[in-house]
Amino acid sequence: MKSLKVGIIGFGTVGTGVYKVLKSFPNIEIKKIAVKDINKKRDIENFDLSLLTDNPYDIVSNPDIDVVIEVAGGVNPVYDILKTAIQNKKHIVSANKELLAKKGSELFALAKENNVIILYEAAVAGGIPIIMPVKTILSANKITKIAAILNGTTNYILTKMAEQNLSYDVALKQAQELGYAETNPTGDVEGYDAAYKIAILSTISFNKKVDINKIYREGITKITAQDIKSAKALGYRIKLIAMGQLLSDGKIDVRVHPMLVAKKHLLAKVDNATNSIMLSGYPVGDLVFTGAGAGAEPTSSSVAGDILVLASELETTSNPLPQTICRHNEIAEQIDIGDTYNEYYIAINASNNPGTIGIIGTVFGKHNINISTIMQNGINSDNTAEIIVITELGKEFDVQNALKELLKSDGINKIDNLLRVMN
């Protein structure tokens, strides 16, 4: 059996749980790795210190070298790195999400001209299989609607939120003791990782690209204990789901943000650091795919079935997995959030005056915003009340406008969260 030989630019936890998986299998040679810095400590028995640089393009120029593992990160300077590899005819395996979100339409067509393939199994949701089951067996469907949770940092937050009673802040903190939450935890809670991770999903599962800048994007960090508290009691639980729908008239409509979804609701019941993503199609019906979204062994499960799958195809033919091969050649028409039709879940804050529901019940219907549910938190000692109201379904852009008229109402004194409903 002929050898594939590989390089890998990355040796962080990734990267060292992908060598460690791959030196395993007789018929990959790893030939170098690049590191920032040579000189630290690795924590891997008997490991050959011979394989390290510092220098990624010894790896993307070497002729010796078939296929290039990415687990490094980022843009730049990847970017060009990868380029360089693509262009010395290597065939690349990344786990880069913000990489093939943001540039990803430059690489797939590079690699097209230079006859290679870029395998990315691991860049949208760690472990779980979802990118060549929707390229391959699933490829015969139309799907119309994908809904997720794709980041396990804010997943855990929010469960331990509902289930310890914890603020947005200590539940956080204890996220970052225990790993799950980077020191600045930025890309995670504001929602980046997860919108990098359904334009990847939304391209290759509607046949169109999707531009990331035009995603809405919305993270967690404006979520109360009190928000927690009112979900709960309304039979919900609030989730950072990533969405993306192909509409009737073809647009496509992609986003993340926080949502109170129902407790009867599969994604509901997703805790912890685990992922799951929910596809609609026809003709297959809903398929749900759940496990570790994140972390160095599911990782490196993906990257290492990317790079086994490439190893047997390359035994009998110089065009491997063809299926893989970018095609999307449509640049997706992508709405706006204004345009979006939703059921809001809406924390009021109002003074404790005869008539003010009545106030939110005009203003609201003068909008075209129907209420299916109304209750108020008790009164606070400054005599104000936090009102919850549901509404049923509605326009983002009438629903904006209520709360601008309702905000110049007498009593009303700001609106202190507004959620959507996936019921």
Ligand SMILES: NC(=O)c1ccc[n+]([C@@H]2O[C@H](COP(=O)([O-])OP(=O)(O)OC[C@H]3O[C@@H](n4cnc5c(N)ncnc54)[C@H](OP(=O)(O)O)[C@@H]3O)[C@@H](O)[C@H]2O)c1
Second form
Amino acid sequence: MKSLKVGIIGFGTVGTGVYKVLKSFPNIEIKKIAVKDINKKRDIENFDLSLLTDNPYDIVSNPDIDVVIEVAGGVNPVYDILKTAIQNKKHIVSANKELLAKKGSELFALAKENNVIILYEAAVAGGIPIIMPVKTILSANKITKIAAILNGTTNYILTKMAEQNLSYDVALKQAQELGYAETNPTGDVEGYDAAYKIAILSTISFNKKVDINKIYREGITKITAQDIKSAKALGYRIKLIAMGQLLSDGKIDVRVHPMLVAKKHLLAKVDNATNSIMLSGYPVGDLVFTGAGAGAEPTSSSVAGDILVLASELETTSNPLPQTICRHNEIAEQIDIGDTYNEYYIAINASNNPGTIGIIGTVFGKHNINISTIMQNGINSDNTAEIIVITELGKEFDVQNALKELLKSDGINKIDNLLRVMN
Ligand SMILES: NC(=O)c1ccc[n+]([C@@H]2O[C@H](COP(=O)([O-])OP(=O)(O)OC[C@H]3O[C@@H](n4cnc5c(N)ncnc54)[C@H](OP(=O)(O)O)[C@@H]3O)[C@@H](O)[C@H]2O)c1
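Could I see the form predicted together with this ligand next, after the form predicted on its own?
So here's everything in the complex, that chain up top.
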């Protein structure tokens, strides 16, 4: 059996996991590993330090290496490094969602030109196999909808807020102490990470290039303990949902925002750091993929899987996995959030005056928004009350206009939150 010679760029959480898994496969030869700081202590048994380099070009320009595994992260300098690798005819396996969401178009075009492939199973939902299934066995389908929990950190925080009645700040602090959230949590809690993943997943599912900059994105930082409590009382859980839909006119609706998810919905039952992807297509119908979306071991399962598939293909052909080549040139026409239709949860702070609920009903009615539920959370010590409204399906643009008008009405103090609802 011919061995596949690989170089690994990055030797952190994922890189060390991948190293540990791949070293037990006799047909995989790890030639070199690039790191940033060559003097950092590496806590791995029997590790041959001469494998390390602090120059990634030792890997991408090495004629003896067939495949580059990129698990360093970020766009710079990795983008330039991988361009060199591709120009030097190396296949790429990457876990880097940010790079693929921002620079995927350029990298895939370059890969096609150089007759190499880029595999990236680990970039979306860590250990869950979703990229390869969509590209291969599901390719007969017209996929029309994806609704997913793609970020473990935010799901962990929202789960703890719901289970232990914690504020966002306390739940975030606990998640940081337990290693579920980074010291700078912005990429996760503001929805960037989920947006990168849904950009990649929507692009391959709908066969149209989705622009990361046109994805509506809202994180979980404005969710209060009171929102979680009100959602519970109404039969919902709050989750950060990444969504992609192919609309009947061919346009695409891609977004990331927190949603009230009905308790009976499968995604409402996905707790802690677990990820889950619901995908609907014809002829397959509805599918659900659930599992660990991060961590050294689950993620290395996907990276190593890509490597082993590639190794077996390269045994017999110099054109491996033609299904994985990017073939779509069409740019997705992405709709603005204002043009989307949703059911809404709106938390309104109002003075405890007679007629307030009537005002809310009148203003919403004027803007074509039907209310399906209205609930008041008692009366505050300052004689104000939080009124929760759940609407029927309405256009975002109309809802936003209704709220602007509402804020000019007597006794309406502020809109505490607006969230969309999934039943
Ligand atoms: N962590 C997860 O569970 C997970 C899951 C799915 C996907 N991913 C993705 O996998 C990638 C790696 O994540 P990670 O959590 O393993 O990150 P990490 O623990 O921070 O490790 C990053 C590694 O890359 C090395 N590195 C950084 N810049 C470099 C450069 N310019 N040249 C050479 N090496 C460089 C670092 O070197 P030093 O060791 O010397 O600092 C470190 O070994 C990211 O794209 C991430 O989004 C991660």
